[in-house]
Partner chain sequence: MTHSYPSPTAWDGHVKRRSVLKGAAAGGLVVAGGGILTACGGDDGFSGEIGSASGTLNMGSNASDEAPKAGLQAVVDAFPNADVDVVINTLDHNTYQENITTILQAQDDDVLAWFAGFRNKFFADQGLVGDISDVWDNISGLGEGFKAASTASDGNQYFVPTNFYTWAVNYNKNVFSENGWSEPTNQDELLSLAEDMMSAGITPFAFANDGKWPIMGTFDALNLRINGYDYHVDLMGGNESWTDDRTRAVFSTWADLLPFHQEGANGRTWQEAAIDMEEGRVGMYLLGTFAASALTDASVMDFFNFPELDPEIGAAALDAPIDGWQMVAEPTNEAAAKEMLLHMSTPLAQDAYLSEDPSVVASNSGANTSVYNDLQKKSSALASAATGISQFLDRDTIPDFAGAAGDMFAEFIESPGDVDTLLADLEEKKVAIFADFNSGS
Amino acid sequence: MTATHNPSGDSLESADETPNDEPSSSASSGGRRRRYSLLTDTDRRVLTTMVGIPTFLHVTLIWVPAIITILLSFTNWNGFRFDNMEWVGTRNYRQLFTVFEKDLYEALLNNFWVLLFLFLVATPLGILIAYILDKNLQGTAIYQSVFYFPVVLSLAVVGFIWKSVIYSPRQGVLNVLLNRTAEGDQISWLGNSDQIIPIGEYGLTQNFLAIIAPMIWRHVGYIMVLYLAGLKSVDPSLKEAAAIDGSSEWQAFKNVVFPSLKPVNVVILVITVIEALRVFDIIDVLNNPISTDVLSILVTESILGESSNVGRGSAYGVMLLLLCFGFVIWYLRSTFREEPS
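Output only this chain's structure, taking the form predicted alone.
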């Protein structure tokens, strides 16, 4: 204790010392401050479960198969015995662009046709329907249900419906409307591989256009729902301001409403691209008519065909993965990019 002397001769304790001071928490914990959390042990267990299980499933079901596919694309494995697997480097990729170039280019072009028609036909139709339904017409809920109904069906079921109801040579709707149901006068919508839009050796065939039609029918409902949700979130004052400025309804939509739907536009762009690249089931259930191969069909045929070659099928799969990744990365950059201040 340090004492000080005053004129009266009394000894005083230092003013900065208090006799009743308790030991500080840092001193009692060896110089470390104890941290307190609002989470109980039960909360921690619940959070760990909620984060851990989805992460485990995501890694196990997506990333592990993707990595294995990439590795298998550099082998010549036939899918049966691992002792016959040999590392062949980039041979499978070289063969895709040489030996199997016709199959590859035809498949890529067919994927492009799907993407083109989904953008130029399905997307404008979905926007138009959403814009009309946004006017709160009588029976809007019924119309929404009717247009959205195909979306809840898988493409395989959609393919069966169109094959038996629309494209049936004897009793299909198209042949009945065209009065082509007589024997010998029927139109085989899925069997005619004549080119409608020729591009050199390849092109858009009639049967592949017949396959694209049900894809459009299904995709329109999806576009409608997304844009209808976006239109509901647009600030009405923007439309009012455009009307006051003398803009027509089309000018207001083009210059005010549509630009404000940029987040929806980006989502639809990415979804449409991925939908066009991964198309498989509707072609498969229609027995893969001639000249209708796409990348996903080549993957399946290479792996499960008579001359099974998992390596070549994996190489097709890696190409499909890279194409999808390109648009996904672009979407993430557009979504999380910081706006300039």
Given for the second form:
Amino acid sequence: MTATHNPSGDSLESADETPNDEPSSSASSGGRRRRYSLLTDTDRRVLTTMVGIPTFLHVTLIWVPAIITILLSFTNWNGFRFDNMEWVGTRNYRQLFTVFEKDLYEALLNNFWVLLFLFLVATPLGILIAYILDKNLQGTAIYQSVFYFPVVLSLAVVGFIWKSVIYSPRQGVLNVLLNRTAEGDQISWLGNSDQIIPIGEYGLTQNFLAIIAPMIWRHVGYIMVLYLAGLKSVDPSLKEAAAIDGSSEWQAFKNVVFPSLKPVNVVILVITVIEALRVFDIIDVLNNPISTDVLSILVTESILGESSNVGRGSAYGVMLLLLCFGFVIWYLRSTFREEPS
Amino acid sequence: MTHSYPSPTAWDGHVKRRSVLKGAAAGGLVVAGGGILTACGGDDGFSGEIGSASGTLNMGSNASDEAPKAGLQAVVDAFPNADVDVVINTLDHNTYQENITTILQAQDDDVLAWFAGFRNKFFADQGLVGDISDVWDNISGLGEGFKAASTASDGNQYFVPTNFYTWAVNYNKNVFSENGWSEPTNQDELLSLAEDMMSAGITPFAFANDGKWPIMGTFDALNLRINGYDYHVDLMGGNESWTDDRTRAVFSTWADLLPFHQEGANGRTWQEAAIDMEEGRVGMYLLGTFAASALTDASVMDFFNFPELDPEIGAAALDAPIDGWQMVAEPTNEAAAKEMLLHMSTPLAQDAYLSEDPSVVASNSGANTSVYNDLQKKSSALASAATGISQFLDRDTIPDFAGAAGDMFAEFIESPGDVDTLLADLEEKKVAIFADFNSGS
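Return the structure block for the form predicted together with the partner chain; the form predicted alone was the one displayed.
Next comes the full complex, and the chain you just saw is listed first.
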């Protein structure tokens, strides 16, 4: 915004003159320091507006609802009239872990499976495709469009398509290809909750994996585009140098290309975690089949409709908030720890 | 989409609003000295018959599908009071149902489409919908069953039932006649029919549970046949236990019948199951008569009442969800709202509706039954012979709990062996959900 503004130079000069005044130097326009102030009154107004409006929006639209959600999670309220609201302390949380524990654990685990599969399957696949397409193959634009196409569709639309075209028991592509469309012989892709990876009485169910599949299908294209853009920015001389030093393709990628794309990697990590935590639309349009609860589904199920249970729904929401916090704290710590170097 | 009739302008509405107030005052309906403004609140200007109201009437509708939408328009077109400008505000029916709380509290509409029974009583007890007992004083042709389904805990009426449909065992007439099968009337006949179908290579019962609500109909039917209507109502109201032996008996009968049902129900939509029935891969389908709407040729469909399983209980109770209208607690135009509700109850309005949507049956006994098709006649006869009419599980209990029950049924049909754990878990949830519900209201 202000081309002449140089924060480090400013603070250095201030520190030379009066070290103790340094924090207030930008807040005050007092006589002696006017020389050093690089902000005009207009700058100040613009800054205030540009920082103030987003801060205001951020606080009112994000922090206020979040805090209200936390408060509501300690109430029993059906959503009608405030005098119906009663404080119940931590009862909703206790019930979450005693009465509704199956729903909660299933949802937490399902959110985890989404994260795991997007991270271990979709992301590497997207990177691999991007790496191959970066080699200036013939018709690379066509391949890119093909892989990117699913990203253009919202996950809700993706859900509708997969439900009717791929998974339908009688007309679906899968059962037709497998020749399993006869009455009594059909594979129920979205209705079978047999466990593939059992963890006690919970685990990864077959139909939840069938829901993760279209998510992977879509996520691969997303990662591919992000990575392709990153790969274009890698200095070719780095790769040449690696090749001259006799490294294999894999070694060059692992030791040279991948580390130099750290900013892109961080973006991909953040996007993947967000996708996994916010998953809702595809499960909702698939009518939330058996054993496919995720946290956001539990929140909406409790709160939408009449006679809603706002307290319990908010408690589920706080669970989601805690997961987000966990990730954000870890992310900020790892980012700031590396800042000095 | 919003449709207004007959396209009001703000100025017209304003003039008419004032003239109704003047008219009401002249008619002596406003308490002397009470001031014109109270005309809308306390004394509503409803005279017991249609004609004196004017102004704009806002109707909130969930009739987003083509036939119900056209039906509602026909009802409004037939409204005899031309001084009232009717505005229909239609929302997609899922959106409408999920947001009914907000819609009710906003009070933008005067009357709202809704469901009879528990779901209406709940709003009445919350004070969110208006007492329309004075409308009921002027209603004729609606039986006691309908009145009971419109009455809240305080003994007043809060709902006008307009039409309903029945849940029964649907089948393809042609498939039955080709195989020489006939409608079973008791358990033995039902089981031997099912065995016949099995040996003919036809799965006896279609079964679909996409959305986790369709098989609630099977539970309702079995519970009504095994334990009777009163127990069913008590169980839905949270007053009986899901771990009770009588409830368990329902699930053990269900488990015995499961081998006669299609597999993989949780991944199938009811439309797919209905087509399986139409095309003869499956013999029967216990579903609402709306099953016909999924068929290529609805005329092949016929149905029979779910047969009796216990002679002492009989087979005279069934699910017959009633749709209708309620008035918000503080309508802007109460006189017009009540006139419209009264209109809704008449054969005139119901005939108009059914001319566009013949999938349902009119609630008024004076409605023109000569235009009914065979299915409507059968539905109508079933309902009038019924000793108990339930509204379907998700309308007969707290929606939150209906969701928990839906989850449990879905798991039960996958692993019937776990029924004890599943029922204990459901009972635990029931206690928590009903406790919240009762303390909150």
